[in-house]
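In structure tokens, the next block holds one chain alone, the form predicted on its own.
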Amino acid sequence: MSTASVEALVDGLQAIVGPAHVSTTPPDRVAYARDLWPRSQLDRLAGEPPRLPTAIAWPADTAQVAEVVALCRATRTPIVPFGAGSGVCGGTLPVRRGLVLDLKRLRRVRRLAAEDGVIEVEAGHNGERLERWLAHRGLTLGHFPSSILCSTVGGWVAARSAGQCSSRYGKIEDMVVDLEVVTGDGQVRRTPRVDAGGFDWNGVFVGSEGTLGVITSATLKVHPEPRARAFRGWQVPDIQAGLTVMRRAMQAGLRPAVLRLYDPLDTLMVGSDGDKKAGGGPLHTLKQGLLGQGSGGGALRWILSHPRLGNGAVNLLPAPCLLVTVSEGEPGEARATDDALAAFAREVGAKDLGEGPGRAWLAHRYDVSYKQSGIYRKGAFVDTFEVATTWDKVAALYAAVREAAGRHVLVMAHFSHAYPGGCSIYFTFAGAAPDASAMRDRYDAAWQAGLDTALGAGAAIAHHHGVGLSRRSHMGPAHGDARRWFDALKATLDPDGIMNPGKVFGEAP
């Protein structure tokens, strides 16, 4: 944009949202040009300059909103919508600059019908201090992402999230009952509640990650606080048998709020009998370097730089795997699941081990996002990677994954968020080379064989992170045809092409 344009573009954001609510200052716009994208860290490390958006606003309320999206179709700027910067897929990067639009200010309750299990609250609300507010009440939305303490409820509309606690309450898509949008043609719009019969409109915008326009507020469900918990945690013979735990759990209609099981490397990153089998080795400095132990990085970067040592090591741990669950609801209610969850444990000859595992995974659930930047300061780098695929395919899925992505990566991985019909594979990868621009190279080979197997087996390339830059290669192929009812829409929601450009399918073709 000209240096007329820019300044036009201000005065009338000003004008909008008041001076106080719109930067063009340096800080600022580098603060926004970011999100917790590891890609878009290794581009820093390799000294690539980050795409600086031309200002970002922070509007109060929809209206303010929908007066900024009309500002930005007339002169044709682009829009990020931005809600906590949380994201680790590069949604809210500004690829085109335009305006960064910040929704915190919109954190507003509007209304809570506890009698309806129901609670309309704005875009930018906090959902830890969401939960803390409706716990007060006696209530819970269930929804705990890792990202909880800093991430929106918009953003988990917008890149449609899961808690770890999907399998009792559903994933986000599963609780919103109407949304309120401010599409790109700069009308706000509101869906039909999803018990209105047809067409389920919210569909169109969860998981839209700002393509189609700004999601200003979401009615969503509420469940009453459980009562009761139940936690315990096994030690099952193999992967396999753990699986098998998991899909007659699902399958039976029990609704746990854990079901999450560790891969040999990962149960020995938690701590499962994990120091005993990692002895004095590499194992054991892998582990400490991975949890941010240790001083120094040589000798993780060391493991890091061969994988294909690092993953045959791994190969030769003994086979035992945690399985972690946890149960809730009403005192019988959570004590029936734990039961029943015992009885399929036994019969594939798991170990109990009692209560703890299960009270400490819940005591640590939030500490992995905190772990990340000890390793990339040791000269290395770790991301995650999640998939999601029927019963009869997890485990084949899980092998191929590791193989492919294992010639670049160190690669682990755990299962969780189980339903009826499967489960998803949040997979770790941690790798390292001889310096930042050979790093990047080696990451996006990683990426490149785990979507090209996760695609070539029939699975879901993605299962709650979002798309946003990180998966957009592999969005065409993965969605067929369904990728030109997406133009359509886009055409119709946003006719000018000024929201989040570039994301989620990219530019059009």
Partner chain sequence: MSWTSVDDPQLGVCQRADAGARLVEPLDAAGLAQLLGEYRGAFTPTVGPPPDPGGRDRVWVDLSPFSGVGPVTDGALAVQAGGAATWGAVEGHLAAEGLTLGPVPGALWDEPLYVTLARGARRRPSPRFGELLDNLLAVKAALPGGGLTRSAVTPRRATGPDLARGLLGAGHRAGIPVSVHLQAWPRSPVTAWRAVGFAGWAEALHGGVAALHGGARPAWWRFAAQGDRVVCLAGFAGEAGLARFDEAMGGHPLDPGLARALGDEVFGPGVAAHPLGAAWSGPVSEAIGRAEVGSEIWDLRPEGVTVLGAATGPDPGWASLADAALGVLEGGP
Second form
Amino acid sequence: MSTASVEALVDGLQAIVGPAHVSTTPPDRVAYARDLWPRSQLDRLAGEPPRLPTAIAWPADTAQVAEVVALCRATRTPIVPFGAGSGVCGGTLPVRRGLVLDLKRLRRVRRLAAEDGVIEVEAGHNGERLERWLAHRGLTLGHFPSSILCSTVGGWVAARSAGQCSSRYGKIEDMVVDLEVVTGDGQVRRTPRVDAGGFDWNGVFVGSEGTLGVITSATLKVHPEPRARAFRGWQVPDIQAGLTVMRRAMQAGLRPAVLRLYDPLDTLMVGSDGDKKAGGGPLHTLKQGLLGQGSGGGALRWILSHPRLGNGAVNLLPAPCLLVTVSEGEPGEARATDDALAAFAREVGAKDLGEGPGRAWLAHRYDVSYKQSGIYRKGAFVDTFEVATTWDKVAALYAAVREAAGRHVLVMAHFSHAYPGGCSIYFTFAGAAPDASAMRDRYDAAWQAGLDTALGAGAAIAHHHGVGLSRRSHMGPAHGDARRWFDALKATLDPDGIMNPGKVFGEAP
Amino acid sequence: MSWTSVDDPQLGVCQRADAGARLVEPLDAAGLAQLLGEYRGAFTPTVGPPPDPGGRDRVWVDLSPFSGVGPVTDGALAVQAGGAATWGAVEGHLAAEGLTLGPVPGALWDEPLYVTLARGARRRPSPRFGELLDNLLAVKAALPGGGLTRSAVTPRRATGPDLARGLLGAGHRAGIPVSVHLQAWPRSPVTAWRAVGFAGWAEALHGGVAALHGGARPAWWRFAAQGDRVVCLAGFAGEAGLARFDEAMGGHPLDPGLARALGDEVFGPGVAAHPLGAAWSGPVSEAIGRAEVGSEIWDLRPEGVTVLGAATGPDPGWASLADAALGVLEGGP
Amino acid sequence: MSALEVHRKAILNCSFCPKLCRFACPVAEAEARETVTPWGLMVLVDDVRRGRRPVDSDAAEAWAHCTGCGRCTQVCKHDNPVFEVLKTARSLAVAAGVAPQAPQAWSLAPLAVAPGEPGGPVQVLVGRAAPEVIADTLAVLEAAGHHPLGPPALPLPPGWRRGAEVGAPLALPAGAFEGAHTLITLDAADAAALKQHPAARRAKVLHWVQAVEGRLPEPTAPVLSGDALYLDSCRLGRGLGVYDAPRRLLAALLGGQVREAIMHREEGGCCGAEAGYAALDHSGPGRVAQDAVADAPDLPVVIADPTCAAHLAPHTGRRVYPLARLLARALVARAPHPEKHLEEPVP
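Structure of the form predicted in complex with the partner chain, please, following the form predicted on its own?
To see the whole picture, the full complex is given below, headed by that same chain.
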């Protein structure tokens, strides 16, 4: 944009949201130039200057959002809706520059109707704060993504988020009753309740990542806080046995809050008691390094620079895996669920490890994100890659992704987010290379291998992290001509193509 | 573009066309997609000969090639069915394998899947098995203007907007489903029935919500006014919280045979259609005021309820927006 | 090695972190601005450390958006000392002459020593409290058996606290605190700063609540008839670990119950008054104050630190009472309708 255009845009924005709520200062533009996509971290390590947004605006309410969208339509300014920037796929990167629209001033609880089981909350509300607000009233959303400390309601909806207790409470799309959206044409719209029948507009906006409009509030289901929890850890003979327990539980109609199966390396990382303290053993150094413990990163970098060796060593680990279960609800249901899970586990020869692993999981449920810093600090990288598929393909997909990505990075995984038809595989991969450029090459190669493998196996190429930029290349092959349907929606709702351009499916052909 | 005879090149993808090419039967999904891509007029899908062919301005597409059911994927229990298969055919196929879709409302038994999907019908009164569309794992559809959608068979949509859902509830204009994957469930050998009477709608619905919060998951249930009381009839498959249902539902226990009879009446083949399409949906607190003598409530959830017989049409604003998007998809302005 | 290099580990931990302390930071929540999250501030520091940006007025302005409440460090699994790093960064801004005016002026108010005997064994450092709050606190201290009263004593010079909050220490006058075995402050932030100051090394430093707890007579009647919301001052709670004493003192003054904010005690936030933040020409400090009481019921608010009370009252529109005022009323007033005396807001 020309200087004059920028000035005109800023003047217009200031007239709408007030001068204090528009910024073009360098620190603000730098802070909004990236989200938490690890690829951006590598770019930063390489000293590559980020693509800065032209401006940032902080609207106070839906009406201001609508005015801003109208202004941006008139000036053909791209808009990137922004929650808390916790996304890990580059979904909020301002690739066409333009305006970053930070929604965190929209943080009111508009309505709590506990007797009707719903809350309407604005998009910018922080997740952890919302959950505490509800807990104070004896309620819960049941939505506990790892990012809950640093993400917003709008971000959850936009990126099709899933929480750690999704097997009981569902993914965010299962929680949405209706949405308020400012579509790219500047109209404020409230979606019809999905149970009204007909076209499912909630399903259209959930996961749209700001490409069709700005989600400004969401009506979500709320539940009574569980009065009881039953924790359990099981040592299952191998991955397949653990998957069998998960599958049978879900197909029997159980609704455990957590079913979490760790592969052998992840089991080693977690520890059989579920507590992530470093122990002994041949992979001690690796474990310590990946947990961000210990000083110096030489050994860690060496191991991660030789992923075939590392993954080969992992293949020698004992097959038994840790399965963590948490059952909750009213005391009767929690107990009945736990008993039924125990029966399924015993049928596959699992060994009962008691409450410890489940309790440890709860106590450390968000800790894994803290490990990331330690690994980067030591000159290596780490990322996660989640896919989903049906039960018949889970084990094969796990092996195939490990094989393909394992040529480039060290791979471990856990299996979670179980449904009657299948589950998610949550891969964690870590790598290292001699310099920043080689690190990026290795990172990109791992992702490419993972996506190609998932696509080839007929799996979903994601589960809950979204598309952003990291999966965009594979969206066309994954959805075929359905992309035309997206383009039709986009042309209708965002006729000028200003909403988060370049994301999800990329630009229209 | 229009056709004059079966020898037209566009019809090479058909295994059958009637003399005037007003009724065509595509060879396969790719053929259907090509037909939709090359013919710019409106199609009306049908299965077999249309009951009323209408005038020469109508073109019927016979979806009979997409009537098959099976196989069922091991482990995942995902059953594949052609878009023209009926719910009853799917359920019959599954029954032979010891599986079920869960309760299929009698009104849908003979309805092809593509019709149900085009209507966006999603309700069934089943806390245990969820709504019909909760069990939709994948849809493959031929789009207007040509092309086939593709989506992985997955337990949940995972990337971007749910484009499969965008095909639903939009009539046949958004596309014609040629293949559907549905979640099947192990058929439970254990069944149980409950009937409970309440003094009024508020007591009944609050009791139902409390039962759900308590962990009860009836395979189906129905609330209806009978005389001066409201009766909840429920059927259970497997354990699914029967004890917790009993614990949470106050009221007065009635003869469970009532529920058994209703289950036989409403679900499965050979029963009268139920007005599934005419309904009001909203919060429980509002439903209590709307439900009257003669009302029925099938779909009770903590966050909302559907009252049958209190129809509200689709929101006109959203309907026109859907029309606009469909116009773009069809290649219109 | 630059002054920042000693903090390399902390800086990298933050700048590669997915902002896991975001929910806890009162400033980030109130301002809704990524730049002022601990992550954003530390990324700026890292850019300076790596030589990718200068220490300029833009960076200095951003670094001023922290109250030093320590909540981020508390929730961080790395115990990352964000405020310690920011103090170093702020000192670089001060040295470069680019610090925003407000932080340069911050802590410039003298920390007056209460009327008392110069060089006496117990000295009360009254800080920036309003005269009536000072009088109330001294009365409470006296009732608790501390007798420092006497002629005025030596004030500490302007800027004395900078050492604690900017990282640019100022020397205290020779002989400050000489002979004192106990130093009592009205604000916990002053106590924390004094504890770090060499001049106070030989004295026991107490917040006034610590000095009076368990030493006051039981009130004969409630000072407030109903419930009241107690807010933790971040410096008193997280800083000094004092949570129960003020609650016990308050409970004895109420006809009702001590009520709590959703996040309280160890999880309590901050009112926005400290570390120079309140002196910024910005709406953030006011919004932090509003957030501190936003989730709480509409009740009288009580807080132990007078600086916090003075900041909360105008921004929140609530009735805000310094705890010392209520205690003083309980000691001296035996009025039939005591709350009538307390309707006026804190100045």
